[in-house]
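Only one chain is included here, represented as structure tokens and corresponding to the form predicted on its own.
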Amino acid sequence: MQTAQIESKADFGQIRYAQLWEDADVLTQALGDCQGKTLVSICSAGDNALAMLTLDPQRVVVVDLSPAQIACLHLRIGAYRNLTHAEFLQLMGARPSAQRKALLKKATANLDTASRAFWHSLRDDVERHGAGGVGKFERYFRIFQRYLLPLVHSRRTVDDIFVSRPKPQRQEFLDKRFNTWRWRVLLNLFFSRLVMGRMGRDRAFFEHVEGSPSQHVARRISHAAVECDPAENPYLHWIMKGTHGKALPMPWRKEFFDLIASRLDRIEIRPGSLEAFVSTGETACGYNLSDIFEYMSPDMFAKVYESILNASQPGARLVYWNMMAPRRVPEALQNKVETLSTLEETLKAQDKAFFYSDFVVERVKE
């Protein structure tokens, strides 16, 4: 399946994303009624798989090609079980802390030997940046936030991004104070295909994209800064300030912490590609597919998509994001799937993870 094209080209031995950069609020709404059902999720950092537990499914089967990304989920499971909510936020880096090494030891105490060893090797980085800040993508933004952003904007201007204001005033702030020529130069350089491929995402992930990454980011900034309220955007806050403000990703919020912790036994981890689920003959009622189709050629995408349909129950929903490679139900399979366009448009307007150009919600016909 997708291993044929991406596993041989990208490095899956390191943490690429130490926290999830896809909005669990829109994901859980897109999946609909999942009570008592089987769901499948790409792991990534594990946050959205855990958020899916709030839908009261029978189980969430989690798959991923990367052992490092699966280790992120194992850590979260240990943290939800062994830490308080306040301690969890400190360990992850959402809040300042002088005790992250002790919290890491506590969170990993009951994990398997390999997971404990993996996180022990990263304990110094966790102490400095939090467990949610030790991935390649987070390091990329840390360089941006610490060394380059100050050359373009003052601390006061950065702080003012997160002052809640009406939409017309958000547009005025963007036009008059933020979107300066220095900012545009920084965007063009730092978010170029070369720099992002070397320091942020793996270069193999750009093989099938269309257009300029920097121009794409520039277009999406307007969504994050004007269409949505930046004061409520945890992703933008981390990029600009290196931590979360008052806003938090959905599964990190206090109101969901105990609920997720009480359902951790419903998580079923299967290392490998989606084939680890679809080849078994099992079926699911909902899929969180992240942006995996972005990394596939159109032909491979069509094959993988069809295999997912074969492992889907009638009425199952397929939810995924596109950043720069347009992917939707292949033409040959359109008679089997309907696009929930109204729901898509509603959730796109709410999506705080502003990197993506498209959010797709498709339903298998009954």
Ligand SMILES: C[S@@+](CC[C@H](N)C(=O)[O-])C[C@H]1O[C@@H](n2cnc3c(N)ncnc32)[C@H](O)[C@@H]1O
Second form
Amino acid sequence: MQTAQIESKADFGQIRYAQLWEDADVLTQALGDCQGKTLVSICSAGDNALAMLTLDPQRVVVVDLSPAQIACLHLRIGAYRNLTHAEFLQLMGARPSAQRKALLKKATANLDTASRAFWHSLRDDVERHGAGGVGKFERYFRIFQRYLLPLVHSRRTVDDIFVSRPKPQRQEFLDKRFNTWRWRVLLNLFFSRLVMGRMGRDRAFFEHVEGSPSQHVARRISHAAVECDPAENPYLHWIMKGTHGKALPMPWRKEFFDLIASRLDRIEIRPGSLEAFVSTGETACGYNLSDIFEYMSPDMFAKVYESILNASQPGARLVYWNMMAPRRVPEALQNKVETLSTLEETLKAQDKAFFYSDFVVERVKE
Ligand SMILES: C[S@@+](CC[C@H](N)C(=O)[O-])C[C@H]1O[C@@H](n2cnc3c(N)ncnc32)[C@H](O)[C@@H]1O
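Could you give the coordinates for the form predicted together with the ligand, as opposed to the form predicted on its own above?
Every component of the complex follows; first up is the chain already shown.
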């Protein structure tokens, strides 16, 4: 097939999230014992649906409204099948590479024609940024990291963030070296409602949100930089340096690579909405709901929540994040659900994907 022909066939829309910005370590702990059960996951870039395979479920049903996001999962499936772990990291952008185009070809070799065509059309971007760097959200971080951060902090200061040190010294580093007046100006400008809406997130996202994004980000930076150890944080590393260091997101770590690769046939991809899945009459034992509730009005949220409960087995867990819009089990359904508060608190303290303000683990009563 001619290149132009291939490209004109790929019309999946845009990738928003080329990698998962939700911490799979806390997600998998929150889901509990799922051995032999059915799980459901929002796809996004696919990483967390793949991480859920480590729980040894019977299957993970993956849904997403966006064909481009589903294509991210297809790419990963091809990559786990056809690449070594070192090659996988290079393709994704976690490690430097001069051979990403060749790796992309190898990873997509056995995919369906449309997915292959889609990724072929993105080959130059993949070569430059890695497959985990080609989304709108990652582009937003790249502008921040390449053009704005250097106006505020030297390379040495940025590198120093990732030196492991005890908590009191992390606080001192944040107060004395990082949180300068220049940093605060940058934070207020870059994470303003207007700029975030334009460059990273949909404007619609802010319809149900209170407070300023920059105030929220400042609070969460303190969590990531002081409460947690930045040296262990792959998300912070990518934002500040455009790639990963020693720390990797859970499903990208070597110790899980072969296990995930051996269970790929348990992934069941259902392009479309979560609402479509829950109306099929099938039930599940655990849901990774990303932060989709934030995109819904409170009324719509209550309706969708109820339909999820109807598609849940007793004991099923609903796991989700909130960034700025508060969402928890609607009042009218509280008698059907128990909040696992102790587990939530433990996992919130460990959550490395630091921009979320709330992490929710709810369990359907038996
Ligand atoms: C809610 S967004 C959040 C992304 C996330 N913060 C991340 O790090 O990847 C994740 C995905 O949910 C999908 N999505 C949103 N609402 C959905 C729904 N009702 N059903 C299925 N997918 C949905 C979007 O297309 C998007 O790919």
